[in-house]
Amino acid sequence: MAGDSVDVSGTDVGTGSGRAALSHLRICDFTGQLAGAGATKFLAAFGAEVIRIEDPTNEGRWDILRGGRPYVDERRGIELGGSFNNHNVEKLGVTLNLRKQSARDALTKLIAVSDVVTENFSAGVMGRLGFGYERLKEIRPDIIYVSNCGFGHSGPYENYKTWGPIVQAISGLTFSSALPDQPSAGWGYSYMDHTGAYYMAIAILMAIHHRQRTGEGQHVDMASTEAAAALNGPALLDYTVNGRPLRREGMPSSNRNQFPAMAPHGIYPAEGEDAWVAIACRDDGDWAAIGTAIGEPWTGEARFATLDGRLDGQNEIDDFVAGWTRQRTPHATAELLQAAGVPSSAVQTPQQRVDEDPNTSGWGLWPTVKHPEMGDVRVDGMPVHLSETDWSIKRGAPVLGQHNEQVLGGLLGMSSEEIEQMRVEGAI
């Protein structure tokens, strides 16, 4: 395992009680955007010492989110990107210009005292930088190298480059998100960047567990398109076993649940502008409860008493339900149906969920971090709590080269003269 943690004044990374779940790990991190940076953020929040490597010659822009919107105020600049800050909290930041031999030497020393090297470049980039897996094993035989790219490091698509929306489209996820007789809708954000980050974090932890048991490192090759394809399981099984394609009459319908079948099931309009409520009727008992709560004549029609009857008349039921939900606010409908034991919820806007939902503060999902340039900023927390070794997010993302002296000097033992010489020659 890694050596002594870096003593970073004013932070709690690598210091304190040592009870953080992953405080024994050090990660040399080349990840960017969200599919990679989100994975190492997860580990950093649980105490791993994540040392982020950036290129000083292009202001760290191998992560395109650095310096990008959203912003906290009218200021703009490479240190003021809201998304970058969100995905890189609790990490240390060093700059290394790997075109310079002194920077390559420093990186070699850092890898030698790290447990894991992580990246989400396109396939082959790390090799071209001179630090492919074979070279990493020469530096540290039990190193864990985790790469996460669109198509992985093998197969005919190996050299293709992707982004979250492309991964979603190729995998089939975008095709499944639609309404009948309408074009595929997809998502308005990179769903597979988020999900890819979770898969990558799991992959890192599996490799670490394997090494703890065997002492053996390995290359973990992850493909986000394959991770996305795995989310199509029910649709793939339905086609393989039953020969039913997803695009057929009445399908797909992103509002309806096939496995198991439910009716009514969907998002319905409510009183107000762009207001909606979600309702899921799981079985005949729920339907009876809906009828009691609503009290409308159509809920008592014999043809809708069974699931088969409701599925046959699903379009008509949806019209009935929508006519009823339009007369009240989303929360009023949800509260009424919840009281009857029926799953229902208002469709909340981000502002409503973050600022107005009491569960937000109750869970602690949006902690405030202190960023060197932006000040106090609220960021995404972790969607899980551990009773004994919970996560902690207090420090914002590093500015460029913020921890050069601490890492190069404190961890790697370089003298102040050596570090200054690297700065003079443009290596940091």
Partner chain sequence: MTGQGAPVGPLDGIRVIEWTDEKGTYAGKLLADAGADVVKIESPSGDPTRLYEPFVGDESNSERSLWFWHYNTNKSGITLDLEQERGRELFRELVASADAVVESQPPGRMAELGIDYADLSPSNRPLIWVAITPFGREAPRAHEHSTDLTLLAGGGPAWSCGYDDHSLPPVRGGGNQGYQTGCHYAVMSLLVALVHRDISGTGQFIDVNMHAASNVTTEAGSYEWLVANETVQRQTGRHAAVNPTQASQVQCADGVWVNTGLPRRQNQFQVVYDWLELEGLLEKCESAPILLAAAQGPPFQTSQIALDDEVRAKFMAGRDAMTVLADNLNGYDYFTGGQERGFQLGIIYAPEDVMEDPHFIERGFVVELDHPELDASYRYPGAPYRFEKTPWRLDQPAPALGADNEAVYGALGHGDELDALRERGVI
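And the form predicted in complex with the partner chain, for comparison with the form predicted alone?
Below you will find a single chain and nothing else.
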């Protein structure tokens, strides 16, 4: 990172411990929504200085989550979106209207002192803004440029538009999430916005490591449809090697396990409204333990003693198991089976896993951030702890232009007159 870190002391709560792993890195960040913003959130949580660029003329709405639900109270507005806050904690925010020369000049200066430029626009947008990869390299020859786009920056579908559910549909992930004789259930959320962001973070960090060793920057073209397709796992090889497609009679059957086969294996009804419990019988040992725990005659039937027998009779076994699980709460079943050494878990509701599960709250998984407009808000934290340079999430997402003075003045050395002039002409 060239130049000193942006000084945000006195304007915000602190950014955490002084031992941040990535505090030597500055990211000039055009990402939005979750697929991009999730990547730079991870880096910011480990101390990277992430400077988010937003367009003042549309109040930053190139990120459609700005202002969207959930809300802390009855107030609504561009600064009050709960999901935007969740994905942009610990970042700095500047506004730049790139139709204005002064804003383009400021961005050029910012890129010159940044290690990485990130974006998840449609293919071609950065070029149209005047900051395609060739231009970025002119500004800073060792720049790392990481783009995350549904179909990537080449190929027949380069200009096709995507969002999470489209990425999941194209890649096979939606299809492979279904019960037999039902249409695809999909994922029920943008799994690939989260996971695309994870791959983007991996790409950024690998490119940084390479540059730290060699001095060489590069472009990483990430297509979230490709990241998603690779996640299908061994089913792809079953097709390419054995010619066996997943689109076949009785499949997919997602709550069962094919690789390796297990039975019983599923999500069963429990006592309570929309209450369910998952049970996985990995082997004959688990089956014997289930039998002891449940103690009903069907568990002792000889024909179910082997995996082959249980697979043959799995519809019948599922009915038996469901008859038993219906009589108790999900957590009671899970506790009983866990005590017997068998994998089982309630299908936890958001409230149960957020507020009542010591394994998330005790981990510090839901940190509270301070947001200038929303106040104290809980957000998703990180599911890892590092012994020397752990993450820290304390500061909420930036409001529009919150760090204009610090970045344009403090970092880029512009005078207050110049900044005021930019404001007057609508450049920030």
